[in-house]
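Given as structure tokens, the chain that follows is alone and in the form predicted on its own.
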Amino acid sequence: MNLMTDAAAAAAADAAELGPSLTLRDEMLAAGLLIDTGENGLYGRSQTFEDVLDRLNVAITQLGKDQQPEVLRFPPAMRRTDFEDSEYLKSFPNLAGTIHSFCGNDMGHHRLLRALDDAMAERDDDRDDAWMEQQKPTRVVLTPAACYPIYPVMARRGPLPAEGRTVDVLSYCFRHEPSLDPGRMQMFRQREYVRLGSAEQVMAFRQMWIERGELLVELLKLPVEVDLANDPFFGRGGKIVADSQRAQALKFELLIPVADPRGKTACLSFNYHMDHFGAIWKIVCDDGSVAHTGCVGFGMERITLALFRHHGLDVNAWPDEVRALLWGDTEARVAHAMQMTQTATAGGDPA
């Protein structure tokens, strides 16, 4: 199926021609599959990128099929009393997002339309923000992580069941890091499958996910490296916390070259929080014991920007064994690699 019009696939011959001058950034934008708003890191999406990442979607969801996820899906946005009980804000303030509103009278309205009618007659850069001091915080705050939402959903439920939860989530979340780098978005989907259990349970799930993982960046045609990590915690105190996540292996990434010329990009990460959220939000299992928690997040945008960087740019000549398992029998092809990689973990005969 030709998935570019004619004036994307003359874009993206002519971003070719330029050569390699141009940025990921320019030439995806050049070709029409991401749309410039005029704001770092905020794009518009084509239909050949939401496509792709739609196939993408369909794939992950068969690697998980046999953990019998719930499936729960939440607007990018949650209560902020949630918010502040998670302790995001102790690790990554420079990072969250608050949606506020105005809730003032007709005084205070008209405060904001003459400050808002100061604010437009200056250029877009130099607008003056006065009008924002008519608006209130709300109850409600950008999602951060797409996993936060699950949390104290699962804690109003009561125990876990022995054989704990696993949960399949899908979000748009938001993060303040505006850049170049379209890999780096401040708004872009996480898709993650978390696992709610005992420490053995959890660490048993990130361990296969990390297979699984690799296994479907392989199946993409896409290099795969896997190494330890640690979240970018803020001021002069994440040193310290960074590098007890690393000590202690609490997490895993996934890593592609993708946009960033410094080096490659997290694409996939796997992580351990212990006994954190459980202790946050009183989660606990069927013993009465403090439930530990993990998941593993696919980053939807950035998979899907690293096949468009190897791949190219007209997906109608990316690999056959890549077009087969995106827009052929998508199951069939998760499920034989489970298979042959289960093969040769039991030291079998694969053929």
Second form
2 protein chains.
Amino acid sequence: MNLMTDAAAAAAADAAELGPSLTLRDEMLAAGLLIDTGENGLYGRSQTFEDVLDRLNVAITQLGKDQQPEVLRFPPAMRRTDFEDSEYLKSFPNLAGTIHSFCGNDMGHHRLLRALDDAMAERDDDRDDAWMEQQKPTRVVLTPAACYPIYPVMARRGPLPAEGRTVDVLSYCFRHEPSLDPGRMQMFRQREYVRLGSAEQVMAFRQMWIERGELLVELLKLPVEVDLANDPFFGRGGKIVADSQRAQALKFELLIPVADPRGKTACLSFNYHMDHFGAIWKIVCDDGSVAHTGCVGFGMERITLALFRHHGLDVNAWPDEVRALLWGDTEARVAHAMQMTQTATAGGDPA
Amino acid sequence: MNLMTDAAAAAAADAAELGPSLTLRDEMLAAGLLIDTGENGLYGRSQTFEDVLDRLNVAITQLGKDQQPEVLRFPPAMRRTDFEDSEYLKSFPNLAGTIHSFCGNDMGHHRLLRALDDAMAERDDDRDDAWMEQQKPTRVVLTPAACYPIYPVMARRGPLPAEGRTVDVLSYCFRHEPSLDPGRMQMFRQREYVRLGSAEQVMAFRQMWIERGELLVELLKLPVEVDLANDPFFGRGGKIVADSQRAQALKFELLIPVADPRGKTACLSFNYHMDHFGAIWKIVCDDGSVAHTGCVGFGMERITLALFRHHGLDVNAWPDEVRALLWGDTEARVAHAMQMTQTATAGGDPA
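Structure of the form predicted in complex with another copy of the chain (previous: the form predicted on its own):
Whole complex next, starting from this chain.
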């Protein structure tokens, strides 16, 4: 089975829909800020791009510092059984990436290499993938969202303390959606603060982070718009689930015009999972009730792209306030802005 | 096909061989420096672990600064056709990880979920993977070593300048080798400096980095031993290739006792690829000859683990010189040490 044709067709359709407005992608590539790998949605990053992203990351750290989160970092893969438990496959089977390996012997290896030789006799885009017939599923899958690995870890620790927990994660994530829109990468980084506790704790956390998210984006001199949203649930039944998610106001997004002329791009999201993950992994509060969870997710590449889109490709020419925030005393500037808007007071005590 | 049993058997054999000496792994988990995910070789990292690794990374940047490398960062996956071209599958088919996705419709999704439901009725370790039968290969594979994505990118730029190129990369890499030895993770970070140019340029680069690698490890107060080495080539023919690699002295490793009681662990490697990658991707020097390449690779998790192994789990109790190097003025200390040993002079001009 050859996916090249399907993927190429999808990319062509995508390009047709995006029309002539692929400006940002082309400009970022031409300026060497993103590096073409030949695969849509898979880019190298220049030192300048990474520097902006790292400094943005520092600003996010300062914004969440008073919450005293536990900082955990996971590699971009998770245990398959945990992923199966998460029910991600019910909602987004098409986006998940599973990891497969060759587990055969010398004879199988010869077969693999013969098939590979045959494929490589063809042009790149016409190569078939017959050599992969022997690839077997491993025990790991790619991380679909940065917070997924933490729930089973938190469950193993026993009941939450009375004040709940707040966790800080950052990871490359994978989503199988090859696109010419650079705001829709196949591999991208998500920074998240995750809250585990009572429904009240999680709802207060989410409200606080909507305000802080707006503050961050204002400090970055980017246009701010927060709206009710839904995830892209798969299949015919997906619309019903999406409608229900909207009716319950479980998801909000902070939208910024990035690269897609068809609409704004979600750069931050504010999610209330109710007791979904708590029930799956048996995470309980100190009173024995099932824990509720929620998270704020920062699309690191998307916000970085938004900065280049709105302030230009030359970081030295960015507005003074933005330069001062990212390359100056980030800690003091974020603290000052939080005091001014009193989001620090409102959210100072997560309990 | 159920890999659980194989993997569990391999892990059991591994544990038997490693005997009672799994001390470092257990201690790192107990101290919360590594976080158990339930899968061997897949760990979360605490803030302290990441802090050490980040500071080590800064020291490596200082050590290579005079080379003025081009800094590029790639996500932990690469285009499949480039991976196929690399000939990695000839040597290490068993270590590679390919990424697969569900590409079906509603009916296929129902079939997937039914198979998943059946599997989840079993105990975690007995679950089958029948739901994955519909997973199809995507156009991307996991990065096996940090430098792989750069060769096709460099080739597209046309002939190398007369002084060649030096590139700085860092990426999570995947190798399918579940192990109880924390020095052998399935997902780990590699930092690399990669040199592209004439054979002389690459050989001089490698010699310089053997000296600088030794210097770094001395500054970290870890035991230094550099030895000729070979890669773990697959299959019956693998020994012949390994012998040839040794006979040509293509690979050296800096070995440090880490967690494996059976032997030391390669924490840095110094590799000369001859014109292997140059020929595959048609990378040419300014005189039209095929480019040679080489790289120095830093196993970021391995060096970090070595620091905990030799200096203890409490970073505050580490030797003063090591603390000063990592948490003090890293730039000045590295520069001073390089002047003292004159590796700066020897390698100052990469051309």
